[in-house]
Every structure is written in C-alpha cells, then in structure tokens.
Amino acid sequence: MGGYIEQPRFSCALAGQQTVLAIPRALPVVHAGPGCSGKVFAFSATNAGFQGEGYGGGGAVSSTNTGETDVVFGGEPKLERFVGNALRVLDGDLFVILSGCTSGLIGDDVVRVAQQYARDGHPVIGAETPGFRGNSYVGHEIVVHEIIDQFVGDVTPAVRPGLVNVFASVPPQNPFWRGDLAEIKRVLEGIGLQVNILFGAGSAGISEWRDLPNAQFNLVLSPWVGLDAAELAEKKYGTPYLHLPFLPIGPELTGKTLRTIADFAGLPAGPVEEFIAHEELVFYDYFVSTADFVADYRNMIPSELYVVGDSAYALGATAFLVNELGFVPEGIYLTDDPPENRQSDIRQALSDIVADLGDGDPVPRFEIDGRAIQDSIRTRLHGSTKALILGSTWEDYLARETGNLSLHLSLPITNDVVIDRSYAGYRGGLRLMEDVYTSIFKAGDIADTTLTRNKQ
C-alpha cells in the first residue's frame, strides 16, 4: 500500500483524454463518472498556463456520468447508446473512448463497444484509461498505442525515404508541447525531412497518423515517453526508430541532435551542414548582444540551478544552462516517475550530455513528492540567494521564500499564460535565455533591491 505526496506533478491516466484533443478534430469520450473529465481537464491544461477547451476539449467533453445504477449492472448498455448518439451530434475524425476507474473496476469493456461501431465504418477506438493503471504519461502512452493498433491498424506499408515521424511530448503535460513541436517540426524540416509531427496545430490530424506505417523511421525525443510506440511500430510495420533521450535546447545540444538524425536516416551532409550553420550564425549573433547586459548585471545573475520537471525536459534544459550559460547544477528533481528500469539510462543520459555535473545530491533524483523535493532545494541551498530554481508554481513561493529567483518549466502552473512558448531547438535556447535575465528585474532586484531581496 502506497502513501501520500504532496503537491502532485500530474493527473492520472484518464488525462490520455488531453492526448486525444491535441490531435487536430480528434475528440474523446469518457465512460468515467460525474467530474472526473473535468477534474483532469482542469489540472492538466488550465494547471498548464491556462491552456484552454479548444476543439471539443474542456467542458465541452462527452462523459457517461456513470453513478451507482451502472456500477451495479454494467455500463456498457448505456455507452453503447452514448457513443451513438455522439457519433450523430458531434463532427470530429476521430473519437476515443476512455475508462475511468468505475468502468475499470467493474470491467466495462470499452474496446469491445468501440469495435462495434468501428465495424460499421466510424472511426472509433477504446482505450482502458482508469486511473488506477499509471500517471499522465502512462495515459499518453496508451491512447497513442491504441490509435497505432486499432485506428492505424494492421496495413502494408508503402515507405518514403524521408518520412519520419516524431514522438516527442505529451500534451499539455509538458506546457510548452504546442510551441516544442513547431520547432523540432521546424528543424527537421530545415535538415531535409519530411515530419509528422502527429499533435497540435502543425499536424494535418487525422491523415498523419493513417500515413505513420509509410514513415522511413520514428524519432524519440524523450527517455522513456513514445517508445512503446516505437517499438509497436517496428513490430507491426518493421519501422525503425531511432532514440534521443533527450529534447534539444540550445545549439550544441540542438546540433549534435541533428547531426545524429541525419546520420540514421542517411541525409547528405552538405546541406544538413548549411543548415546548423545558419542556425548557429542567428543564435550567436543574438547570444553575443546580450554580452554588455551579462557584463552589467553579472552579480545580479544567478548562478546555481535547481531544475523540478519530467526527464526530457530537465536533462535538455540542465545541458543549455550548464554547458553554454555557465550554470552549477546544485539538484535535478525528475518529477514523470518514470519506470525503475528506465532510470539507469535517464542517468546515464544526464552525465552524457552535461558537462560537469558536480556533487548533486543525488544527480538527478527521482522524486514526486513536491514537499520532499522542496526540503531537499531549502537544505542544499544553505542560505544562498544566488540560485535559479527550474520548476512549477510552487516553486515561484520556495525561490520567493528564500530569496531567489524561478522560472517556469514543470506542471502545475497557475500564475502564467502559455501560448507557444517554447525551450526547444535554437529558437527555444534563445527564449529560455530571455526568460532566465528577464527574471532578474521581475524579482525585483534592479529597482527595489534592499526590499525585495538580501544579496549576499
């Protein structure tokens, strides 16, 4: 029997509904009881900047409401009518049945339902999501399996050299996918690819995922997120994947990944080459402009890193601020619990792409429990107020509480506005530089110093 944590890092995994409405006119329905879409709809994308309903999301989600008379004598009868009388008013390519944990426990059967109605032509899938079986991420990774496996489903494919597919995110658990996949779209591209990104507004929808079989390879930018789907993929179609852990940020990161896709799908070098440097060339000569404010400011820049967020993401943004922002990393706090024996490897990974280290406490640790891993940040800090703490809106209280400065980075964040704001790729590098000088003067620091903040 597990115990309690507090301040949670991500829903359960009925959240795969928000999955299912980041695929342009893919609509989900829930066969969950009364609250429990909205109740994930509410922590996973307005706790994400205040990312909104958008097409049939919020709201705005179909749910059987099962209640007590299902439990006892099943609800799939009821589904059964439910679905068809959402296939009737609602317009969408896609839709998605998800369990809850009462349908769960009873054993409704939401892919047999669904089956049913796919066998007469509608584009109907089922996914056992009650949130008993995992977090948010494991939500994700079973609604893009069944979309793989039922939707996609068993076809020959017909590969075209340079069709790659890319698993990168999972929305809005990261609050920055929208903007993330626009530049990874943008990069591969840039190198000579043709990419489907599958979610968000850059996806062309429903038609990717039918053209996913015909990809040369599938891409995985993340430690552990996608490859299940990767690995489904190369069995159902002999689609090879290859795997990053990581998501890029900044230009050494950015171009090694480059460099290394291009080598795996056989891309002429010379162009892949031009395009790195022209991307190096703009993020250098915008690097170097702000070398006088670095020179001005330098001793009311932070210099200490502190990063709370999910294994992709933290390990790009540790490798940026360390290696090209002369960062110390004080602790690397991995907050998507990912599976034990994944762990090794997310370390590994870690020391692979960061420079130097230091003597982290452990680097990374592997933490869920925002108290644990805030005690642990008030502990290491031993009063310094040069740090920068990477994290949610709990980390905003703890860097003001002991006179530092946050930024964020990780769910839950309920005091900003996310559109496409994005860490990845060169454009992502820049961003997350401007953020990280920018906080200085929203902390405070430049106008009201002696009040705000006691420097040392």
Given for the second form:
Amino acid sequence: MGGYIEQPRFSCALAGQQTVLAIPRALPVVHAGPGCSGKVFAFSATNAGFQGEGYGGGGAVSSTNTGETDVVFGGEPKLERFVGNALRVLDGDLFVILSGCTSGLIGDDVVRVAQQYARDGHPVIGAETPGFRGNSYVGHEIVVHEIIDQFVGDVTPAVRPGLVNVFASVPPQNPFWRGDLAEIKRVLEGIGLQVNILFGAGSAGISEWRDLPNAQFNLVLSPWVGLDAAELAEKKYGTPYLHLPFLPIGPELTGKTLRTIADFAGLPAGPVEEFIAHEELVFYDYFVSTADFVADYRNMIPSELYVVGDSAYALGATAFLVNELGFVPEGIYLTDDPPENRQSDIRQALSDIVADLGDGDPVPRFEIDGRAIQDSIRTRLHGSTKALILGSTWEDYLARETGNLSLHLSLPITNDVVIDRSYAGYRGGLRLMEDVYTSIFKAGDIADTTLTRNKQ
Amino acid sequence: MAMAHPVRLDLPEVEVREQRLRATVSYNGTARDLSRRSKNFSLVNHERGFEQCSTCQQGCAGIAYNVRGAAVVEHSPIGCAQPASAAMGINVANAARGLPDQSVNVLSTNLSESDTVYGGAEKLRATVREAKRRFSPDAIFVLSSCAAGIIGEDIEAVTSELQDELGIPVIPVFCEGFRSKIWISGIDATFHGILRQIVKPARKKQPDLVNVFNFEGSDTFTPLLGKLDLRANYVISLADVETLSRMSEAACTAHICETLATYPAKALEQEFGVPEVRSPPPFGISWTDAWLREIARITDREELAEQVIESEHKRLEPLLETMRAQLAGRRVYIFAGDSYAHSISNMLLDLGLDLIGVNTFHHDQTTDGGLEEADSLGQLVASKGDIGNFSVCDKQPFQMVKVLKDLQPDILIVRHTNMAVIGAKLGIPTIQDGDVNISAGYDGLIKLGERLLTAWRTRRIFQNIARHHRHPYSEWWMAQNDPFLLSSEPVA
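Here we have the form predicted on its own; I need the corresponding form predicted in complex with its partner chain.
What follows is the entire complex, opening with the chain shown before.
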C-alpha cells in the first residue's frame, strides 16, 4: 500500500464481500457506512463487465449503514439485533459479517457477534475487512482465511486421494473468474482429479468448503493470493499444497502445468498424457486454421505487447502471447500490489515462463498508480501504432489516443459485457486469439494490404 | 411548507438534510398524507431492525468529478474513489451537448492502516500538491471520508493552507458517509464549497442567462429556453470553474429537481441577488407552462411566453393523443429520487397512465427556500389529486420486492443504478431513467412515452429473467403482510 492513486485498479478490503457472494448461497452482512457495500459492488462487479448482483449481492446486500450515533456510542448492540433479523429475512447457507472503516475504527467486534450466533448453530462468521486494511486482493484473503478458520473449523480430515481444492482467482477482481474456474475445473478433471473449485456456478457451495479438509492437496494458481489459505489448511489439516505462480493460458503453459500437478498428485502418466494430447490436437487444429489470416494480415496485426493487470493473469497472458503468438513484450505492469517479499519471485516466475523477453522491457513493474502506468506506456510507444495493450477501460482511452489496439484483461471494465469469457487453459487460449485478431477490425475497415480506414 | 433557515456560507459545513430539511427515509401511506404531515414536520426517522446497503453522501459529493478543469482529491481508503464509470459517462454527455471531452481528474490519498494510527495530513498535503502538478486544475475539491472523519483529520486547516500555497481554490467538502442517510447531502456539501470559494459577485449581469442546475444530461434546455431568447447556463456538471464563478451574473436560477438544487438556488438568491424560479420543475405540460411563465416574468418576456406556450400546446396535442392511445390502460409504478419521482408522476398522469404507486428514496419535509411553488409533492397533489401506495425508503429491495409483487405494475420506472434489476427479476418491463433532462419540456413527455413503449414491447426478456431467477429472501419474510415491518422498529 503506497501513496496516492489515480485511476484505481482495485477496490478496498471490503471487496471481500464479492468473495462471499462468489460462493453459491453465501451472503455478506456488511457492518459499515451506508455507501460502502454499493461502492465495492460498483467497482468490483459492475466495473468488471457488468457481472450483476447474482444471488443477494448488489443492492440486496444487508448493511447496518452505520450512522453518527453508532460512531459515537458504538455499533455492536445494533449489529447483534441486526444479524438476528438478517438470518430471518434472508435465505442463505453461510453469512459473513464484514466490518468496514467505521466499525473498524470504533472497535466493533464483528467476530464476537458472529460467534454469538454460531454458538446457537447459525452459519455465521466475522471478517475484519475495513477499507484501510488493504485492497480487494487482501480482502479476499481475509475472507477465505476466516471461512476456513471459523466455518470449516477444526475437524479431522478424511483424506480422499485425487481430491484437490483450487485457489486460483479473486472474484470478480479477475473479471474472467467464472469462465476461468470452469476451464480449470475441466482440465483438472480431464487428468483424473476431483475438484473443489469453491467459487462460482461450478461449485456445490458450502458443502465443498466443508469438504476442504479432505483434499489430498491444495493447488494455488497465483503468485501470492491463495498462499495464505493453503498455508492455513496445511497448518490446520496437514494438507500439502502445490504453488504455481501464474494462471496457465494456452496449450504450452497449460500442458506444463497439468504435468506438474499430475506429478505432485502422483497420477498415472498415461491418462494425463492422453488428455493433454487430445486437447493439443483440438487446439492446434484451430490454431493452424488461423495461419491464412495471420500470414495475409501480418502487416495489420499488432506486434508490440503491453500488459496491465494483476500478476496472476499478466504472467500467463504474456507467456502465451510471446511464446506462442510471437508478440514482442514491451511493458508489463502488475497492478495487484503484491507484498514486497513476493515481488522477486514474481519477476523470476515471469522470466521462467516467457521464452524471450527480447530487447523490450523485461522487468515487470509493480505499479498501482494508473497515471504512472499510462505515462510509461506513452513514453515507450515512441509514436508506434503497432501495439496491443491488454488492460482496463483506461487503457482503451490510451489506445484510442495513441492509435493502438486494446483488449480487456483487468478492472475497471466499464465498456464491455463479460459473461463466460476466459483466457485460461486451452479454450481460453483460443478465445484470446479470437479477441486479439478481431480487435484489428475495431479500428476501422481493413484491406489485406497495408491499408486501413478510420484508424484513429 | 415552513420557512427554512437561511443559508450560512460563512460556515465551512452545510448541515445534513436530516437536520436541515428534516428529511426522512421511512414512510408508507399516500401522497396527500405525506404532504400534509410534512407541513408540521411530523415524520421522524426510526431505528431499523434490518436494512440493505444504501448509498453515501461521499459518493454524491463526487459530483465534483464533473466540473471541467477541476481536480478532486479523496482523502480516503481506495474503495471510496470511483472515477471509472464517471469518466465514461461525462464524455458521453459532452458529446450529446456538442462539447469537447474533459478528463476526470481524481486522486485518492489511499489511506492505509498506519495512516489511521499516525494521521494522514502529510499524505493529504502531498496528494493535493500532486493533483496541482498533474492536472494543472483551476480548483481542487478535497472530499472527506468516514475514515478521515473518525480519525479527526483537520481537512479545513490543510485546505486553507494549500489554497494560499497553490493560488487556486482548494475546497474542503465534508461528506463523511456515516453522517447522513440522505445521500444527496453530499451534493449539498459540494455545492456549498462552490458557493463559498468559487462563485464571485457579478462582474456584469447577463440578463438572458438562466442557471439550470442539472446532472450530466442531454441538451434539452438550449432549445426550450431558446424559444424565449434565453440561454441555458448548465451547472455544475460539464461547466468549467470560470463558468461557475459567474453563476451570480444570471437572470435567475432554475433546476431540474428541487431535491438537487433548492440549496444553491436559495444561496444564489440570498447572497448574490439571483432570483430562484418559483415553479415546480418543467416536467409535464402544466409544470412546463408554469416554469416558462415564471422565467418569462423574471426576464420580462411574458407576451412571448404566452405565444410559445400556445404554439407548443398546438404542436404537442396530436403527438400526445397518439401516445396516450398506445399507452392506454397501462399501470405504472415509480421508484426514484424524491422530487424527480414527483416529476415523473406528473408526466405519467399527463400521458393518461394509471399511476398505481410511488416510492421515493427519501423525503425532505421542506426545501431550502421553503417555497410552496417549488414543493413538487404539494403541487402534484394539488393539481392531480392523491396517489395511493406512496412510500419512502432508501432503496431496500427486500421491501420493494414485496410491494411490487403485491401491486404487479405493467411497467416500472426506476431512477438509480442497480435498482431496475428488482423489476427485471420480477418480470416487470422496467426502465432505468438515468438522464433527467431528456424528459423535461413538452417533448420530454413524448420521449418518456416512447421509452415506456419499448420496455413494454420487449417484455419477453424480463419475463424470461423472472422465470429463472431466485431471490435471496426467506419464506418467512415473503409471507409477512407488511413490507415495511422492519423499518419502523427493531423486531425481537
């Protein structure tokens, strides 16, 4: 957490409410000022390509809407009654009381209130998520930690070989979390694992979380978010974990990732290789079918790559676009504000998975100030109109201004509707190719020579 | 309506609406009863046993984002600062008005845990200086936040020190979310800062200029006022600091909504001698007539106004007849901000629709000027009669779902983002009427009718959503008879 920020790329720790909502039939109870929940929703879900309120999110989130009296006299007694009524009015399987800045500063104890209800058998936990504690990624970590600690709790695991819990995305701070998790689950099942995906429509909801201690291992597909949960589960249940610091995108990285996972899980190689071979057959059949287009339109397809996004997605996307599609990396801007002690690992991971960082700018920059990112890109472009900028809506403006192309990879996204889009795995790689190549027509009509019309 | 207190521009803060206008967020009854009970301020706010997230005044204070050439510093944790949607919306509005793009210049101090312990004043100074460096703004608004308020940051001291240092207005906006349940209190706070630190005494009066307080909406008022040879001075969204400084030079102040702007209108009248237009806002035929007549009276164009009104009525009549025939018999419900809900009500009744109920997000029991002519609820009841199923609550979908399920309107009109979904999920053709300006004036009626017709004709998608949607409320709650059960007192 540094200094001032222009063009914020994340919300605050209270965005942990979106993590709660990503679990089927789990509901947040926000103990914060009247606008907090709505602001978090607007940034995290609406500005993630209009992902919507889902079941009990958006305007339906219960909130104590802390007022002046609560700030002066304390809001805990009111919260106690409030949670009782929330349990009567709402139909949910898990309730997470989240504190905001007001309650965090006046010292209301949301965990104590939660425990009062939990003792009577209600599925209620508390999480300290005041905005000043950190960003959306931190809020996600806090919520997941508290669910494991307070809700899943101290149980003796009955380990089932082949069962894996996946910690791979911060919903919807990763705007493609829904599609990504579906693809991750698909490929893990493809190599013979059983998967607790934990979030999204593919999750069974709280029964999956209850099942979490029984996993053979935990899988963290992210440079830093998720490690806390894996470490907690190791401590509590003795579950080992595998940490891969990127989201796999495209066949090369996905195949490598699946082999590493299979090896860790001790899966028989035969079926794993068979699955990978089949996926690659399909992928490369499509891939080669784009050769005509790529060759005819080589002059029109951008070649310089700028990536603005969180470290998990930026690493995987850069690897695919450079290694497999021939882009030249020019700038990589990581916006998730990883803890300092993780930053050198992230740099290392990037150079491990990207074949050729070329003579561009091989050093990923950790930058949370949007203006600093845009100034850097503008300088590096040197007037070029051959760039593809993966980023947020802010980068759309930059691309338009500089005559380049842009594609969405990170929040905020205010001009695009995201449903099941995903760039993860095999299917995601194809989708990314489709979106990259289609984007050249966004700038105007194109002739298969070197001419365009309306390029801004 | 009782006379309200004078505007106090000598004080750094304006009182929130609960205190200033005795605003309330809970009522259930009829329009006439609400209007009558407001006259002696007999409505009170209750502690609520359960509620859903509202909206805060800090967000509304963000109307300062829309001032062209200004910068905004939010002294807050990062979650409070939300410029992305505004940045897009503002330039869509600029295009609609034929104006050049403007950038949204927002910096957050990004308050962290250690700032809450050791104080953030130094960070605030650094951020305001950086805002000056980055944006070269003509003014800087500094918005407070819950966190800054509770840790006791002295924003007034810092802004006044930096105003001297930077040589531009550095305006403190006191808008801590917890201080008010009436989110529009935050707009009052920003207006207050503009009136104190930007508006100058008139250098030269502009007798054909009419201040129009509005949001970033379409350009309805240039043609409408143009018929009277008057110019619309759109404030404050999309206007630059220089334009704001000259609001004092206008012939009079009008607005699209008493809820939005009776505070600055009163201040401009009291402190700068610019008369406030004494009329309900120009929505629906009779209110548009009254509005034009009042502006014409102030600007000495009464004869011209009568000619305009006569020819506009003549032009409108056949269009209106066709529209009424197409909409005949449709039952409509309104879920919108206080005064604007009254304005849409007035239009719907002009369109011959069956208005079966209204919920406003809050209710001011008076306005800043205390003018009877600008009391849109009183005017509505006086001209159109009583409206049943009239309630007040600050969004609260758990209540609205029950109200709407019970009333089953054919069409729902909502004015607030993320609330139209309530209607959609109940299968009710719903429109989110974000742009207020488009409905103003005579043509506004026809345009509103067209939007309603489109919602009605495309209703299959709403019906499909309703078939596949599950709401998060318990059977117990859905079985309760009174939707407002938990809003009056806590249940045991």
